[in-house]
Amino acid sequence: MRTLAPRSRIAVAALTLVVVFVSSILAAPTTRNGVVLGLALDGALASLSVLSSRDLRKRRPTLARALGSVVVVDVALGATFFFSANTNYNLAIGAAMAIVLLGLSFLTGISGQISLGNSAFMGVGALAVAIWANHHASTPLVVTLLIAVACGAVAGLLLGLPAARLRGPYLAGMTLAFAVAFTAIVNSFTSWTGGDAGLQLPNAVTAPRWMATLFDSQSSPLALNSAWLADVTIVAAGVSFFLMANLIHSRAGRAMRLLRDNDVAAEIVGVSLARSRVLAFVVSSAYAALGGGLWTLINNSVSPPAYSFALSITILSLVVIGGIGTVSGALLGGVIYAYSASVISWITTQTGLNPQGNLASQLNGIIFGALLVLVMLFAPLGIVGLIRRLHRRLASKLPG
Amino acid sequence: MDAFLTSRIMSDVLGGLTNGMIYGLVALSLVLIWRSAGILNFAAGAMPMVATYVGMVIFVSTLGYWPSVVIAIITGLTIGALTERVVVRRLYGKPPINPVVVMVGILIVLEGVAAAIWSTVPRGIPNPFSPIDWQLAGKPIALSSFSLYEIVTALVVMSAVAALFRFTKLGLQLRASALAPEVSRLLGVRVGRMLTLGWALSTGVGTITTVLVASNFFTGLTPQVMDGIFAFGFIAAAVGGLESPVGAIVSGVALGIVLQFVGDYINSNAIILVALVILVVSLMVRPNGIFTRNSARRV
């Protein structure tokens, strides 16, 4: 291992202090939890120290990205042991949403296409998990989720083939029509999908045995449930983010960015426009389906009306607010989504609005819509763009 | 003859014609903006919806139907012009995704604000036309004085727009600035003003459409009244080609009739599905629409 840069050393030291402090005030509920937690944090620390050598990021970017994902996932996993059931639920919902956001962010920011139909692709994944679980209840979790991803990818391929020939607004309109048609599609196959009422999972999703043994059996079932579901979602998000970061920097990702910026040049150097566009569309749909499938697991049921056009708008808003085409922007969007409901209810109580009134019920849409317009007009790269701008300004002011 | 007029096929054709006229008008309002600004206006249903609320909810009880319609149209023209001046003007020359995102944002804000002010409960708009189908030898034909009012108004609006573009100097300037903005500017056309006018005109057409839709006894006015109709209007415009006003209207009417048959002979869920299939197939066969000449594209 190389020697650490001064700043990284400070960071590692600070993190160690925080860990020691947190562990000392929160007595571990059981020894086993303590062991797991300790292992997770040790892994995080070790990875962080290796990662902070700048050399590594240049020479072995994939390894650096993998270690980065491990650190974030480890810290998040460790945190779920302490969080309340409610917080874990929010965390899980937000992490699943972050996967969806990453898919759209990639499609829009890297490939230069736009989709207003990602809610419907989420719905495809959500229904796939529910339908599969109702027919084959004993399938391992990972397999069920992969089936949802495959269904999303196939749906994305079907819609993506014509999409490859379409420019921005045509594509947006077509995906909008798909989002609007989704409810009708669900209602046309009621025997499979349960129509508007949706589907319940046959029995509560249970943690795999090896995982259950890691958890404290004394806890209430709900806390137990939400903690391990949050963990599964976080790991899924970590894997998705790692794969996406690699894809963006791979040959295919570079080709897409070239295509977005200059399609003629891209074609001349031999990039296939159609294949590149369809690939981006399929990846984005698969990510949306994974997010939707995870939502079904978390909620233990699926309600198709939730996957309406309005959800597509929310997804688009979050991507734009976080920062189109950035990995951290998608993560940020997921966090914002997890807490948007509580922030809006806080605003309602602070301003003394009638919670059942017209304005309070529309506040969510109005705020997201207004942010969408303002961010797009004045800060097209969203929060991440603002932070980068600030960072650059600070860097230029400091000597050296 | 009577038996033919009251037959199931004929009533589907007539009912579809009435819907198709509405889709054609929405498609026309999309084409008007697309041709002048190269932007697909996702708020093309929401902006007229607000204008319709202003005219038909605030004024209809005191002024009566027709003066309120005039107020709604004037409000619509103003909203269109203001949107172009304040928001859209900043978007010219940006990547094509930016206007899409911004117009979707405006759509959501307008629908939210309208629901916050007027609630989501449908409002009936009292109007002089009866929605009850006429009878012929004791059987109903799918026409009422209201649907005739819709069809005639649509035809009048379409011919007025056509006449404006074909026979007036203003129409020539509008066409010129859409086709070649730089040359038009050199020749003394105020291109900026033409763009504003294009947006006003489009929202005006949209407002007349929304008034027609909302005056329907069976629909009423809600903040989301135009959502579904916008989707069908877009499909019509895309199938016909976003460049072609004639194509937009023709494919709007055709779509209306086809979908009426689908709804009657299959079921109501199939309507949007078939519309989606029509859109996907037609875009795969002719990505630039049926009624536009194929222009050379770079790749």
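Positions refer to the first chain, counted from 1. Small disclaimer: the values here were computed from a predicted structure and weren't measured. We call the rigid core whatever largest set of C-alpha positions still superposes within 1.5 Å between the two forms. Compared with the form predicted on its own:
Taking 2 Å as the criterion, residue 372 counts as shifted between the two forms: its C-alpha moves by at least this amount when the rigid core is aligned. When two forms of a protein are overlaid on their rigid core, residues whose CA moves 2 Å or more are considered shifted, and residue 339 is not one of them between the two forms.
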Contents of the next structure:
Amino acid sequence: MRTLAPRSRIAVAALTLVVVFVSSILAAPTTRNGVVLGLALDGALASLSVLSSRDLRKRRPTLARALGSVVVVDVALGATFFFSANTNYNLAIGAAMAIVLLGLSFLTGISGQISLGNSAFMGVGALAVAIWANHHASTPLVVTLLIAVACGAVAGLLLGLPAARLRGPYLAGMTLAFAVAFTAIVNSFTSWTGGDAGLQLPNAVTAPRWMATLFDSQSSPLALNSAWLADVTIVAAGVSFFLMANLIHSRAGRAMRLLRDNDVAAEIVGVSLARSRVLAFVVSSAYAALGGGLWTLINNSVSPPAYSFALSITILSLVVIGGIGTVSGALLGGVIYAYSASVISWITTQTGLNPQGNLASQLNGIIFGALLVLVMLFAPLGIVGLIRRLHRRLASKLPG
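Mind sharing the form predicted on its own? What's above is the form predicted together with its partner chain.
This part shows the chain on its own.
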């Protein structure tokens, strides 16, 4: 079968992009909406076509990861345009949780340290956003989220310095103490944190003006379906996943994997054990804080009791279920968490359980616990590990 010449392939690709762009304009209700939709589809198609090159993935891995992130984010952003408000809310919650899971997966799966305190780091980021918004309501959204990330990184540094000397159950016990003590610490500063009652954002969270003007302001899904919150969270997740993928494949990431496998060998080749462990804690806590800050924006408020030790157990379970130490496992865990509430609602509806009863209130833990047991029995490396194993087995049976 003859293949097209390079110039012919470029011409066909350009023609395809033009057809998609024109079709989007004709199919959309307004020209403005069609232009935005067409640009989104063209961006995804162009990135996907470039990403399909094997030479690119080998010679320019960073560019390949960037293009992969663009494709996933672009498709997700386009999907929010058509989803309902409830679906977009679940998608936003899941994307924020995926960021948290990615941070813990890096800490535990790459550097070999365990943490049971990531819910508290989420609470730090959530409170940082709420407190800052109540005192500086006009601060741009990106700056507010960066402040939450910085607060989480500082908290991770303060905990990581002593934690660098601990291993195994002693490290788990220290992070557990932080998760359990978080609510008590918050209640000691009620004038700032609001105590158990939490904090409400001073104004209803609305789309930035530049973002709202991309579509018709009154009838746009950005306003009707709260799609902009999902869009902001998806973009934040895309950037976070891209940066983490680069960090894992960087020199620091390789040093942490060596530290995880053999700390003596790592020290012999010049890896600073204390510095690497503290860095892993700082990165993990910063990611958790970003996820918590996004939760505050999505819910328009923060409730410190929600960031309890039980949430830490849920986070750890989701990391193991998805695939510890993998980027795609964190993404899968976020998707599972996003739609767990819908599954529980369906179960209570089908079985006639009282949604306010004790059993219904514990269904979340029951489902995650059962799923964790099944994964440990049949897929010790998580769902992503199982998929990879099946893919290798299938590839080995194919001819050639």
